[in-house]
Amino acid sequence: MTSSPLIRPDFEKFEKIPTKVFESAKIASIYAAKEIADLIKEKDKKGEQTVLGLATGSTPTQVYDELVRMHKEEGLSFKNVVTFNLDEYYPMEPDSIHSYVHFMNEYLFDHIDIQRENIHIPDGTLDRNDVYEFCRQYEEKIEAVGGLDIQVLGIGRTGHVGFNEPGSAETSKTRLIALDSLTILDAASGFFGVENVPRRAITMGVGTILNADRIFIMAWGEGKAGIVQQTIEGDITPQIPATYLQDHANVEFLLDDASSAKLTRSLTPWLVGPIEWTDQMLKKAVVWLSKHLQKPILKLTDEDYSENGMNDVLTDIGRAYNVNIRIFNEIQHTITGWPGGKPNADDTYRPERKEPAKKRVLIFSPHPDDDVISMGGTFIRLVDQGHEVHVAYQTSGNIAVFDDEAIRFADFVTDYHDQFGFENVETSKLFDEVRASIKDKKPGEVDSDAVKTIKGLIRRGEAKAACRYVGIPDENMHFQDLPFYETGKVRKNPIGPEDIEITKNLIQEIKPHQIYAAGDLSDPHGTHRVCLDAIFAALRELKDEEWMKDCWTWLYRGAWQEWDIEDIEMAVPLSPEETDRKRRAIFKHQSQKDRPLFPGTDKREFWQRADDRTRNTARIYDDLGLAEYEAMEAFVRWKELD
């Protein structure tokens, strides 16, 4: 079920591509898979082949999961299906774990009954002189089967489709192309470092894609919201190749709520047409107007409202003065220096309860540094104010450690035994084993068990150091090492019963009054998302416990994204001293210092991103006319079980 219908008439003046917004990526993916399956069945009845253009990357994986499920559970056959993949890195061996041949086999082809001769993927092993002829023949093969019936697309942060980077022509065909620096940076996590990403790729052209009878282009998450808005609402430009889709007669853009956030229908729906002015919508609109006009909330006038498409606020609710006071007070009430509640105070308008005065607090950290990066100031404040604070590190974080760090620590263990005269044959072999394992390892290859263990211990030691600096006793540090993460690869396993059980047992043991969890869905690895699902599943299973009636869950965000001001329900201001203490706690994570292995699209260090995010939040509160603070950490309360 979608949260909004296919391009209503009142969207047409803004949206130039038919767009469906779904509650989640999974629901959107099921919709796309069903459309593909229906076409396959329809063509099967006519004895015709179905020709699919397929994409790779994280975006279409749930579409493929659903197609595999339909094959196994509903008998959907792919014997009459021909596929052409969009692209492949160049150079690239097909048996490499980074190849799109490997990707397609892992996610789709190995699990269905497609005939291998019907699978076409660009060849990354070709001699450079043979690439042009291969590309010409690729185009001919597509034409020979009647063209693409359906083309599945994702969209890159540069607006590329396939590997058609900015500057690609609308009529371009299959060819070898140089990758944009942002595309390379986005791919770095999968290749365990920017230096391992190929600089070129073979890709279908924009013209090839536009020749498909039907196109599904998909995007998930807040990180894609900006380029989605430019593609759907902006002008056609070679600098954003996806905008060429505006000219296609049968294209649908499938989005989840997060990726649609910057569309006019989501960001400023009152400009699209009449809306219901709920409390949340009014707050969103007033904050937008204040930021748009660069005026504090209390200085907004009736004319400001009426001249910016919000005249019905004055008609339905009242004059600007009264609306301004109401929203100003609501935002003011989110600010508290007492994240655990202020003892002996009137908590009517405070975000947290005053009782019990000393709370049991459980902070979940997906990786071993997310706690101090994302909410380090609040962490420090909770400890300083005397609450019983526990931290649960949900994963080992072992894949985010450089190989030379593992060698250094293995060397330390060996030298330790040598220096102190301890005889241990196994330990003496450790350094040689680790060094040999890493030397022989190909980029992105899974580490040996010994290397994974050492890397995990490095992250664990850093987390302990940060906790001790903050003031957490060792017995309040919990290292869960959730099984879903321990694949040694960037791609993790789906969340399983064991992950949920481990999470549930810890919550049950502590019986917290407060839980803090990472609600950052823009994490490029998806680990935050899976860890949050494990927490939610555990809380749902525990919902009937008596102590759960007094347990509140607060969601923080990480280094990539902050909550929108209208969504924030608790804002904890940080002093310059607390900001500096938070920074020093982050510095305890030395393996992530200077150059993290998986930087995402931001090259800055995590402490710099965290500083910028919290200072910007404080700046926005100041711009809205509220008190000026050094920095602020923001939280949204999860209320599903209320």
Given for the second form:
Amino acid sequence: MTSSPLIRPDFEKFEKIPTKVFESAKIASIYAAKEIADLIKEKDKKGEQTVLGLATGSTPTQVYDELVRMHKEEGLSFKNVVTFNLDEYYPMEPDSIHSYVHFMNEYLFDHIDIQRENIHIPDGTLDRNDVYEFCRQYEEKIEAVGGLDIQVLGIGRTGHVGFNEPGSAETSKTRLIALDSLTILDAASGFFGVENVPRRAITMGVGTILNADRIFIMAWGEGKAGIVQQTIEGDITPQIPATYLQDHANVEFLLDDASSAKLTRSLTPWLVGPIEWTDQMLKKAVVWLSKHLQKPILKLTDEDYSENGMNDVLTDIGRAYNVNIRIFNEIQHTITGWPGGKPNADDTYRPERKEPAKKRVLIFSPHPDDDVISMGGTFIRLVDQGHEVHVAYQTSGNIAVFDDEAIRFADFVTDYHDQFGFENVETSKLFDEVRASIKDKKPGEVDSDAVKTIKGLIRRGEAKAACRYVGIPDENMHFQDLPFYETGKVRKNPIGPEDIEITKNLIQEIKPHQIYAAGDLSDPHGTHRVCLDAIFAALRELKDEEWMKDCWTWLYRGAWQEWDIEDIEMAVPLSPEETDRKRRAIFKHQSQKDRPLFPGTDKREFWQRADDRTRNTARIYDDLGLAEYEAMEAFVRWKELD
Ligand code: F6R
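Form predicted on its own already given; the form predicted together with ligand F6R follows:
Whole complex next, starting from this chain.
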């Protein structure tokens, strides 16, 4: 668990559900799994069954991984375990890849010794007229085994638990429910399009859940931070059904750092109790105060500090005047128009070293467009300032291309063949084959190899076009096609030795002075996180190489989020012209323009998200009283190997 000075008993002032914040989702999941295992063992000894309420989705998977590990390595037995799953889509066939039956088998049941007759999952195949009776019996079955001992929960962004969407009553029981439009959007990528997501589900009720003896509710990642804060610190409301958990006597909310970021204890810990004023904390507090009072840093007064719960700063650190100047200077020093270092300039207070004046730079881009979307302006500057810039595209990005695009390109190849012929290559039937395989495919089914290849090549061509537009030679573009990604499904394999080896070899070959990587640290399953893990693992293996002493790693953020201002260590301003050039580079990714296959819940196009985000960073700097720029890209240094 995070043992920072932030963890203190007077959280209850703000938090209405007992909450534990862990360093990572994995550590939190191990904590929950251990409690479950301990209960199973304890009840086993007494000859009793353990009754578990289980959830699906991305949240509990690491709990299941750990339970499977304990079964395989430590002999934990599930022979005396009875399970009831929270929910199932309706209608849904159990053998569909989207069913929760399939999910539970894949993550848990196929790997443990549970007796099949002890597994209960709502039936998505029922006739509509039989649903009510089924739900009634589901409740009866739970009661018949003595109720749920432990219920595991995730939380949806609507605040649902199970599929109890906003409006659900505290006493609700197992029933058929219509899914909220946000829930449908969140499920869309798994179903390959919003139109394929079922509109209904059978779910245990809030009342059913609240009857459990003990409840673990869990959330990971910054995407959940808002709903987590409202659930833990807000009032009980049917609009956020998870808030009903505030009434339960034995519930614990398990969070990682990112999902706890909007709790008072994380946002403004000085309001929760006395804290240690580290450099970082002071910066965070001053930035918060300046934003809160809408006053530039240099105008904050002693009264401003003391009236806003920061009297400690004045007593522990010094008068407002001195604190303001110190923090203002620190933020000022993050700004540089020379991301590769400014030659012949004093670099004492600059984010990057002046030497060597010409650096070898390696930008890692998890998908083929993250480089230009997230740091296109800096990429352009690095090239313009004469550095040797390489880009490594870590994955092919092939699942994010529409089928009709693949047909269009197959058509092109076939037509070209018909007109000019290709030596030794049988491409004349490509179009027919591709069209047939796409026609027979059901939503969510894996593409044929030819279609996957074409989709990958479409994205590769776009990345090349963007690189040429920015101005790097073809030999500096590296397409890694990391194997973990190549499942053809939304769900990817875990990172493997081959992914790390490929990454290590490229870094070794280039021996970069600077590495840029997508630093989305909090998404436990996303491609960005796995790509970052591959880079970190490779760098750890290379750490003793002589040239590594000169290799600095900078982390940028993906399309949606930006670093918190107090964490930024390098801010690269962009002029209006550079912003425009960056936009054009993003436009080269035509398959992702207008309407991408995986847009998420954000209706803006990627270039708009990039524009808005970088302008917002510039505006915050301006509001803090620093210089006013058109836009800014922000970076944090990874210092683990220093
Ligand atoms: C799943 C369930 C849902 C999920 C919630 C979070 O059985 O009932 O309440 O727990 O939608 O989903 P993830 O974990 O995918 O973010």
